[in-house]
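So this first bit is one chain, no partners, the form predicted on its own, shown in structure tokens.
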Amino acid sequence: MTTDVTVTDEAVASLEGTADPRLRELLTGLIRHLHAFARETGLTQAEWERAIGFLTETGKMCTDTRQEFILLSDVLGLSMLVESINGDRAAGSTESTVLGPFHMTESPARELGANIDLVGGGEPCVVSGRIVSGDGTPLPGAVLDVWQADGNGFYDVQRPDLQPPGNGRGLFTTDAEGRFWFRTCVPSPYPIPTDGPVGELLKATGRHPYRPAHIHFIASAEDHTPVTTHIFVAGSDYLDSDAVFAVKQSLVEDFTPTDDPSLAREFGIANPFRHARFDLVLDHA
């Protein structure tokens, strides 16, 4: 007979036929931790069904262009933990953070120097460096992919009618001396969507919903360990409270005010504008 003393053995026991070792590790875990959980706070019935009907909703707000699931474990703080788990980087390695839930469409192959602000509207900037590897070897023929949002904080999949696909992305191969760089707009701080249960969660915790200003960045190169990244602006609102906790300071940047002619020419861009310049690190495969 099971009672409330006996489930938890009971329901690890049943997973005892499962092939994939990992798996049993994984979910005897979960159902330890989840009934410690509902020991601890003695969850009540209304309680779990309102936590069922919240992740429900959850799912139903999912598209091919929007993860609620993935924004969730963002306000959780549990994205940035598995990726602090699972970042273990060389020292003098750029850091990784969370993927954020808007890398939900391919972005599309650019040449070095073109500009992915396809609507205007923001303050002009490029941004530049190089992909090297950790003893300082420019790594030419790397990959890097680019996403951001538009100079008002939206994604081109947040808003199709306003933004063409594309808009604010980029995929760039570095040149033979491992550089790239790329004409943009200066990113803004944004509030992550609050139209679905995650921001109905924000707000009965008394929580905002706003993120500082980044950019998004996956570098990959041959024989090196890909790192997600993001650069965020410095000075920028919020970065001591990211909705999503993602900062870190080794990926504040400045955004350099210029209207030296040289850059202007060297990048094609008018005067003035911002510039933003650093090295993407990788660690060996």
The other form holds:
Protein chains: 2
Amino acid sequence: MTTDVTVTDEAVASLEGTADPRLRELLTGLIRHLHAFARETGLTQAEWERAIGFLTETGKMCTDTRQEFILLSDVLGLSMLVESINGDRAAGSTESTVLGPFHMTESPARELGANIDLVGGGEPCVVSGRIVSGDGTPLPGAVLDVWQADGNGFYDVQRPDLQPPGNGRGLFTTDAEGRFWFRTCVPSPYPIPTDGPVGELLKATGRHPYRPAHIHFIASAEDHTPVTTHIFVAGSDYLDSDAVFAVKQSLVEDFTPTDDPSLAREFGIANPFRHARFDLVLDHA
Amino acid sequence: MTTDVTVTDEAVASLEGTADPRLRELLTGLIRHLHAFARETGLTQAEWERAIGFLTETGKMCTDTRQEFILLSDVLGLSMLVESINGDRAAGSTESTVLGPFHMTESPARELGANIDLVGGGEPCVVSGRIVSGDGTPLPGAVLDVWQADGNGFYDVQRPDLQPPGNGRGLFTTDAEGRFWFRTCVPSPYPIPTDGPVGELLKATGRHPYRPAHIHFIASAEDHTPVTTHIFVAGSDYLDSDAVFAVKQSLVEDFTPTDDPSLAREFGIANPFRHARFDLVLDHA
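Return the structure block for the form predicted together with a further copy of the same chain; the form predicted on its own was the one displayed.
Then the entire complex follows, led off by the chain already shown.
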């Protein structure tokens, strides 16, 4: 028989038949924290009903191209926290940051130097650098998965009417010297989608929905730990108030205005252009 | 700029523009407990992804007649906890218990004595008693909202092909002496729906999905605090292991085998029958 005093222990005890000890540990922690939250705040029945309704609406917003629960986790800082507690990397290695909700389609494999800006919406730029190991050894054949919003702040999956699939995305393989380079447009700050429950939450909490300008990367190489990260555009608005708390100082890079006709010719881009240059440093596995 | 050390405080600080102080308090508690859960368990990226997927599936199971998030809250003991911390009632008043996920359609108004078992599936019984105030004063014109599963353990909304809408449901008004009575079938223990994510969770934790036999009630009367509760059938299986932790000793009632032809005639029921008799005691508001 259950009372408000016993219900938490009863719920935890009900897990004793759980085959997977890790699942039991996670559910035990979840029950204890959920219950402590309800007790400490004195959660009312009406507030609980509101929360049930919110979660239900959040579920209903999810489609193959929209992940409202990831967005919710993002704006609560949970995604960044989980990423951080798991992203322990050696000093000097590229820091990780959140995956975000838009890595949902496979990036098309592209040749080094290709332009991932298929619609020509923004300021042309070149992104180049190397993928290297912790000791500086270049990693040939490393894979760089890239995705970014277009010049208007939208990913291809958000605007299938205006962007071809794969716009702003590319899967590149480093050359014999571990180098990568590709063309794109300078990304813009953009609001996370606000037409769902998470947008309502931001509005109710007086928060803006913007993310500073960034390009997403997942870099991976044999015998190395992959890194999921972004590069943020130095000087972008919202670097200090990212709606999803994902900015790390080490990930802010200059997109340098470059006036160099011969380099522009080499990259196949109009002069002048912006140029972001950085290495991605992977930990040996 | 964010680190795993600062992200929780940053997320909490982001709420400072929240217009509603109670919303700010709730979200602050939610963020702190969610983050503490992730830190204490060392939640991995893969586990976080699994959780996002689980919540998404839970949302997708929700329809007008299926509330998988309430079910999730129920099996985690959260519903019973919220109900309990809000259900403080005077000594001697009827205790409350969880609403459950099946109070989703309006109960049809019925005359006292009506049979809510429209399909005739189980053992016939009479439920009768009074709605009274804390001092024992009968409450005429009080409203009793009743819902229960049929003899096979399903609610009308779960089996629209086999049960007419409103089967097992009724909205009764007490007579001049505060009395209510109606006919039904003795409820059976039944499993909560197991064909969704919550069913998977129960399976993974080695828990059975059964609830002991019960009838749901919401009793309300002018100038009194309504009570949401169940009556459990004494002797039912699962009274000590309700899948949703909702059993309170004071809510267990005898459904007494009764062989009384004249009483049977009075109630318009075949003799012998089962008879549950109890009063519902409401707190003065």
